[in-house]
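Single chain ahead, by itself, as structure tokens, in the form predicted on its own.
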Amino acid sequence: MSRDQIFQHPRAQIVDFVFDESVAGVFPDMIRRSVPGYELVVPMTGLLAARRLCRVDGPLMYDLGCSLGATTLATLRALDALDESSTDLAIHAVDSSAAMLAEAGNGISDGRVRFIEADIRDLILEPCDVVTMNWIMQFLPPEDRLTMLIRIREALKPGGLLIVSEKIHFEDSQQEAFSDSAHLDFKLANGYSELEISQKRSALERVMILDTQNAHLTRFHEAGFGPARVWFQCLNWVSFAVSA
């Protein structure tokens, strides 16, 4: 696993953080050491994902914005482990990432899962059982969002699943600046520099924009999805099982 130092050294520019090649080739390392609970999310997503796909004929799932297919290997890991490694399985891993897709590629190699590279907003969902989105609404513009959550509520079959895990920012002053400290003491203790923290922000401010978890649920109702259960909860990082 390449180590991420790409915001390492002093720049004179910070630009807008983008999913590039040099992101591609440290984003296990940088996603670890960056987000409370990944290792607990990311297996637990395959496993809650794999339990409704193994109950259908012919089950369909997106992996929207799949980044190197993680939450794609976990569920084909979590179908393994419950015996439910059906051929029928089809998993529609999707990101805009050429850079990350072409990671992905090198290390699923399954004729069960099809990469797709294209914006989500544009992707037309067929008929489906689950649908996966970790840490991808965060990075779609405000206005896209509720029109991306209907879209898939009109995909996914009756009894279907969404599962969404999203960095929230608190109503609560206090409880903000508490996860936030905390936050940063968890990343300089993974040894992130607090410059490489600072610039690493800085690139993110406009591109990453952060909702409440009741934003979140207001809008699962809005788009006219059924119960929305928190099903984990590090700080200010919360995943999300929606019923269709």
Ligand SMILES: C[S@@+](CC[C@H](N)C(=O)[O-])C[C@H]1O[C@@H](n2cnc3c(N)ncnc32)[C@H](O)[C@@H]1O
The other form holds:
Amino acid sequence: MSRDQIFQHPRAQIVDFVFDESVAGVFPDMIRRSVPGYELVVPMTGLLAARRLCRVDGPLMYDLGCSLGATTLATLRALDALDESSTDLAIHAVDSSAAMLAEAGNGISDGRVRFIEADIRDLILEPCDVVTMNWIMQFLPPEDRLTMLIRIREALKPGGLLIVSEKIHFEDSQQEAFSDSAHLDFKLANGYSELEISQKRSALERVMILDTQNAHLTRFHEAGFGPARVWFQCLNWVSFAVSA
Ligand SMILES: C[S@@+](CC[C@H](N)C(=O)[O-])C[C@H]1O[C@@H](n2cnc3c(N)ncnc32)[C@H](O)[C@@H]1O
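Output the form predicted together with the named molecule next; the form predicted on its own has already been displayed.
Now the full complex is given, and it begins with the chain already shown.
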């Protein structure tokens, strides 16, 4: 796994973060060292998805913002581990970054997985059973998030499942400060320098826009979903399981 050193050296000017070749090349290292719980949330997402997929005939799952396909792979592994025959399964793994999909295609070769290069806001969603959005909603313009969720809710079949994992912020300033400083320690302990952390934060400032947990829950409700549960939280990182 290549080490993320993208923000190691001082930069005269920080430009907005993009998921280009340099990020795709180090992404597994970057996300594990930056996102508390990544190594738990991805396989658990796979398990939650697999449980739903193995209950229906000809199941279809969308992995939106798939990056290198970690969630897709976790779902395939979970189906195997549950010993579920899943030959009629299809997973559409979607990302707008050609660089990410090129790396994903090198790592996953399975006839049930179709990688699609598209902006998920323009994608026509077929009737489906599971949709995963692991750390992508935060990169959509806030004004497009409700519309995206409505389109997902309309595509999900009855009994369908949406998983959304996100970084959140807190209305309570003390809670925000506590989580922020513990997250900073997490990154320092994982070998990032203060310079790297600060330069990356500046690069993400305008492209990664966080909501509160309540804003997420309210939006799921507004989009017409059934019950939404927080099934994982570590500091300011949460994951929701939302019923269609
Ligand atoms: C933090 S990564 C997602 C990580 C991935 N889900 C995982 O579990 O490893 C965010 C991804 O969303 C993609 N992305 C951002 N905006 C997008 C959009 N509008 N349509 C499609 N993909 C998008 C980026 O290219 C990037 O690969």
